[in-house]
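Take a look at this single chain in structure tokens; it is the form predicted on its own.
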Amino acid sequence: MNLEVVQALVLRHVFLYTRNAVRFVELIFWPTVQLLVWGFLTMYLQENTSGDFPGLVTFLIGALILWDALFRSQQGVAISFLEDVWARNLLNVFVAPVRPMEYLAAACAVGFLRILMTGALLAVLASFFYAFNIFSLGFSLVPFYANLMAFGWCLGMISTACILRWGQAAESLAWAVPFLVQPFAAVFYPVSVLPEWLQPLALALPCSHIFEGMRQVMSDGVFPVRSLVWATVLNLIFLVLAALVYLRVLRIARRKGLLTRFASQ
């Protein structure tokens, strides 16, 4: 692998979102978004309840943090390869000497870039707005974040693989696929309000165990080390199957002409 090629793949989307304001403010526009819906609806909850429930409300500010971690992960993924599309560079990258692993980790750098950037303002305006300071899970906030983001990775690829198969009128999954996931995620509450027969294919989801474990470090400040221990052996199969279903795709693609009808639409 050649860094100095996955370093000007970077950059060229580094210059895409600094040169151009709307592509920017869109990276923060959302995020911003459901953070004051969230945190809103988390202080009119904290307001008129009672009991143990205003603390577990705090749940929601968290999960929402940490969702978002895996969400822009999953999108610097697919996005970076639709930015392709859509700007008909595709074929110009292919013909050029850039190999598989190169494109798919520049793409990855990216979805680890726009995490640092949204990661950042949400931390920043929920201490400001709610009193919400996501550093109080402590050391745990590193692998969590490590493994939402892989999972992210996984999920970009198998977005991209879509795309790639069925054309731009797959484009939709770039944003669906973290939707589908969702509600077995357990982002908001634990698999266990989940229907028994759901709760293993929860499970069987990284990210489950990461917010499964955030939750038990805001109620009990225990480190969570089975989840993460899950979480991290699930992340690397679903990283080696989603690497090996991008790259086979891709070849498919390559040897049927598919790429061609991403320069023609």
Given for the second form:
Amino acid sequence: MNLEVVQALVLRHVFLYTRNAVRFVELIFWPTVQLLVWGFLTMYLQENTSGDFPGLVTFLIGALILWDALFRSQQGVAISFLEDVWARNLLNVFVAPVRPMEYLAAACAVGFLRILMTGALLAVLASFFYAFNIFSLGFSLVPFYANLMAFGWCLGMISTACILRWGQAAESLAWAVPFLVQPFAAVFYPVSVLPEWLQPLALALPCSHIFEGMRQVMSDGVFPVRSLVWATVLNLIFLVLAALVYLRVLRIARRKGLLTRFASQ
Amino acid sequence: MAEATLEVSELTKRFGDFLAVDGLSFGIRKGEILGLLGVNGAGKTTAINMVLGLVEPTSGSVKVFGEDLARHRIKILKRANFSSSYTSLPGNLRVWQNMLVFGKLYGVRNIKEKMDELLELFEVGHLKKRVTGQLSAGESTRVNLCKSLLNEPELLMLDEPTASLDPDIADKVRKILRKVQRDRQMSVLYTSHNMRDVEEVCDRVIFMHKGKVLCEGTPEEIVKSFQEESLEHVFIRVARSGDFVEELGSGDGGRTTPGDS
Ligand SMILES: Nc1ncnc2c1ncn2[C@@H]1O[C@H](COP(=O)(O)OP(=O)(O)OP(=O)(O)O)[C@@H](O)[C@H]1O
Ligand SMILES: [Mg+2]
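Next, give the form predicted together with the partner chain, keeping in mind that what was shown is the form predicted on its own.
The next block holds the full complex; its first chain is the one shown before.
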């Protein structure tokens, strides 16, 4: 892996966001809107259920912020690729001495940068509007974020592989894939709410363990070692699988001449 | 025979049951410009894409700088480059930003000087701070060419690079390319549908038809062997009766090997 190559690919995205105000707004617009809508909704619910659900606001807002981390990371990877498709730049990059893993690493780094930005923004907004202190999650916040980011990378690689395989017609998958996972990921409710036959699926996803862990920290203040171990192990497996899927699709793309169709469309 | 920069042998590409390139063999010597000609769909772009590693051949081999492309792709791509009218640099970045990014991708040292030198050479130095997407087609073509020369490639692939240039600029660009190529002893694989372009730029041309080599030689040799007035006339004749010429071609004196011209 050549770090200068990765750095150059990241630089292209940094230029893109610093140059283009619209891109920048896109980056902060949705997370902000979501936080406001969900936040006020939960406040309303809490007031009207007169304390039946202690901590409802913190559960939901915490889940929202953490889910956004996963989503931003996935977007970072998938949109990095789409930016090259949209700009008809894909061939320029693929005929440059860039290894597939370097391309992926750069996309993941872009995911990381996106998380840093929206994460900071959401933390500030949530503390301002809802007196929600993300740092009440304490030290576990770091491994939480790292795990959600890693799973976001996996989903991003899978989304990219789909677009590579099925062309721009599959472009909307870049936004759909995370939401395909969301119902089973125990984001806003515990795994135990799911029907029994769905629970193994939920437990196979690294992010479910993070959201379970988050609720545990919030209610008991205990550092959720078990959840984190599960999430980390599952993430490692998913990362390897997702990278393999991506590499495999890239081979198919080379064989079928799919890379070039992004050039002339 | 001078050292071969590129050696393509028995290259075949099948898309499903469609044969796009069929047993194509040719070579490019160091410092030579080879033109790849043929009607739309003859297989030129597919051949170039295989040399660039974008498309995997069904069979056959590509050797660049004496090494097998399939095994040393990254190493080879560092010393090669590509430009065409159907790709563009990210439109929302400024010209200098794009040059900087690609300079770094190719591991170019002193990128800034290199960038200035090339932009000046192609007379687009004043566009350095402009947004790439707002350039005219001709300006962006020239910026693309600057990108393709950033790493001082030893093998340059140009797929219809002059398609959107006005005659004046096209003429200038050909002369600049020719000069850069001579100064650096660069090998170039060139496709164009403009026969004037080809006659002026290429040392040797290959006519492709249905994925096969129909004939090859210097532009003059080909014109002579077909007893036509110009390359354009040869092209039209090949286009309209390619299959007929194909049969003739096997016994034709028009075919010259890369080594003996
Ligand atoms: N990825 C692909 N899948 C299926 N068929 C393809 C693919 N790429 C090219 N072809 C087919 O292969 C043939 C050769 O195409 P190619 O682009 O190499 O032609 P060309 O000589 O460059 O033509 P032009 O002068 O129009 O650029 C065409 O019939 C084309 O439809
Ligand atoms: Mg073509």
